[in-house]
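Quick heads-up: it's one chain on its own, the form predicted alone, in structure tokens.
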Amino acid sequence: MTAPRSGSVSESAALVLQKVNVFTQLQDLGRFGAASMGLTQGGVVDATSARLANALVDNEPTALLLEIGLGAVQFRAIGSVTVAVTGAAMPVFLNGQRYERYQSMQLQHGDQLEIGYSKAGVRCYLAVGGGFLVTPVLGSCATVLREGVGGINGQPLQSGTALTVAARPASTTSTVIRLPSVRSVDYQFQLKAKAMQNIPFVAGAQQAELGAAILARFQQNVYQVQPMSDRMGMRLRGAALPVASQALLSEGICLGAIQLPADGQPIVMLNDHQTIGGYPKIGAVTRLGVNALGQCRPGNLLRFVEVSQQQAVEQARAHELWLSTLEQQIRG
């Protein structure tokens, strides 16, 4: 949550959830340092889109916002609320009038905000100026429903709930803040029904036991995202890999870990993944790859491309430089 700056503070405001689904959750960048207690990191799946949403309403990157899966949600403003919507291509309507994503908009008391069904991608992010006011659990407000932590008492959000917006200095301008025109707002959401996504990954600890042939076949395969996918893991289907049954001791699992169960169909661990597991792991998808996977919907096709640890680090540094520079440009 962003701390208020000095100056006059705006009156209390809130966003009432008029229509929500189970895929609408309060999330921040995640909960870290609690894995030893069996608590996963949670947090936004597409961290890039979440950070851009917060930048557009002048929040810190860590501010609490709403992750909305698939769309078809409605909100009503109490007081004056600045909002921005980024991520998946969901149509946005303010009092029935179409409003573009990737820009700030000022809601006045009683205004109605509607987000329709996604046309591409899976998750959009709705940030409010000041962030939502929620008590952290172990340093984060990220919701993990399986563990019953974060958000509002660790429970699914309910229609009729009013989410309080943290107080912040009263706005002295109604200027709309948009992304600079130097880059398309849909830089990673060109996801048609059969679009092919290349997902970078780093080979993992069990690659020697699995063998070079399986690693090669894994990269040659084309996988289709399955309907059973969720925030815990992305289930894929392609040509089955010949994985020999192994009795492995359970060990820690990281975000993006690619597990190979006995049926030879990979499962990629997403933000609500369990903290330990015993399936062999062929590798781990990079954080940028997780961003892209988080926007893949059932039926999307993807292929895995191996990168070295050094390449993964360099890609992450380049992306962070681009993103932090863009955040600065947005804030002016």
Given for the second form:
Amino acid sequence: MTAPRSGSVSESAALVLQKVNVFTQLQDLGRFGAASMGLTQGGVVDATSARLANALVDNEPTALLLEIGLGAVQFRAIGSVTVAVTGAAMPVFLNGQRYERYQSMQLQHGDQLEIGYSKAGVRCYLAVGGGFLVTPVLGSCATVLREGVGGINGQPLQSGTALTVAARPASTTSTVIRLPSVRSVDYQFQLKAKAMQNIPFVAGAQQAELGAAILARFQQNVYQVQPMSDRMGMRLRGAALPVASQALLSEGICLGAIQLPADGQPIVMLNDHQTIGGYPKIGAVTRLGVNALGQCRPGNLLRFVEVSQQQAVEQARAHELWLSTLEQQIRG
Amino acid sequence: MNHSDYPQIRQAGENALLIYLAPVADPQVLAQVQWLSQQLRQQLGSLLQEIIPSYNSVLLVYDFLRLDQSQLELCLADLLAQLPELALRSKQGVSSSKSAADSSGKLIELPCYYSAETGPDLAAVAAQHHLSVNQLIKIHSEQQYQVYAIGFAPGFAYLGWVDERIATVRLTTLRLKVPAGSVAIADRQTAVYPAASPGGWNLLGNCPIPLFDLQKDPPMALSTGDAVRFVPIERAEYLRLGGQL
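In place of the form predicted alone, output the structure of the form predicted together with its partner chain.
Now the full complex is given, and it begins with the chain already shown.
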């Protein structure tokens, strides 16, 4: 996870949080196997951007990094730290000089790293070579503030905190790695800043209860992302859907589940979703769809497009092949 | 709501299936829920990301890049075909076979200090049902409950069902802070709040034994399907066990 690779280790380095907000959290790919105890999965919302950030600093995909929502955060390096920033289009400044995202940067002791407000997208990912060093809880370091679990004692990050960077072999290259350009990312996987996005979903369990017409109406509607959205759920507003009045016995909820509460306005469950619930569900947005939702800001417009389970698997396999190939190319 | 239409396997997401074992939740269905969850854990292990048992269903989240759904469905069909047999055994109360014994779950006794100082709604709930406080405590603690689901917060177990004589609707105003360990009822369910949190259930007392502790392995003694009984304790015992006032 965040454990250093074997071999001789260099002196320990850290990133000091000089300016931070509650939307900046230590995350990894999530905590699995604990939902039967009521713990949600947590983890990065835009997993593709997070994996690329880790690849750019030669980390494993599971390494602990920072998910930065909103932006406007500042860091100071203690010792020598390799960093890379991916995801939302937040301006990156190293000692006041503008740097591009999607490349690794070498920070020396005392260097100042500043990340401004996002121009497109919501979440950027900052990875450090070696990963941040935190003790895992139930197999993951992912922060879930609602549960008080993960990250630094399950609490919001505080200004002044020094996040220790896991040491790794001194032999590890500190050469700057960069993607030829953000555009080398396949178009279908690029972070879109479009006014209207199509989000794939798989139709789900309560079709019979909700009625056959609902699937068509859900796909005809245009939805606007609401400001009340957070890591638990993305709230949407469109033409209200008819809701069957019957209450369900609470049942397990998966990532991306599209809940339909009594007001007929869907809520898409994101990474910090509750583990069980009794609202009927239209289906679930695919993982690739969740990645995209993770970069949608309030006011963005969405349309939902049904894919079969087989299509979802094919899309996921194609994406995994592209991403793992790119990760290998970056690592050389 | 015809039992013969069950069990049902339905798609929940690209890598998730919901298995409904019955249209309602009762102890027998719960035993099947627990048995199925255990079997899946044993047979598929790391190919599954999550198994979430709850009331009458099991949600499976699987690694769909490593496990084909058609294979998973074959495995499920195999297991579900064994369910009627399990139900028959538990009905006859025979627990000699391993699977029936497994599915019967554990019985866990939880000490509870029922009092005005740990259960601010104790008197009001008793009055509402025209019972004395002692009668209310007796009715709540004599019943054996089962864990129907775990969720809402880490370690929060939904226990059913409380005697109809003491079923109580939720508070109209949410308490901003319910102390950890609070024993509460809402409608015909009862629960222990594992950590301090906002809450709208009626508070009857407090259980000094932590239900969820990340320092322990496993952090939680209870699983869905287990049985729970509350054992009334006095103030001194409550404090001795580490209870807070």
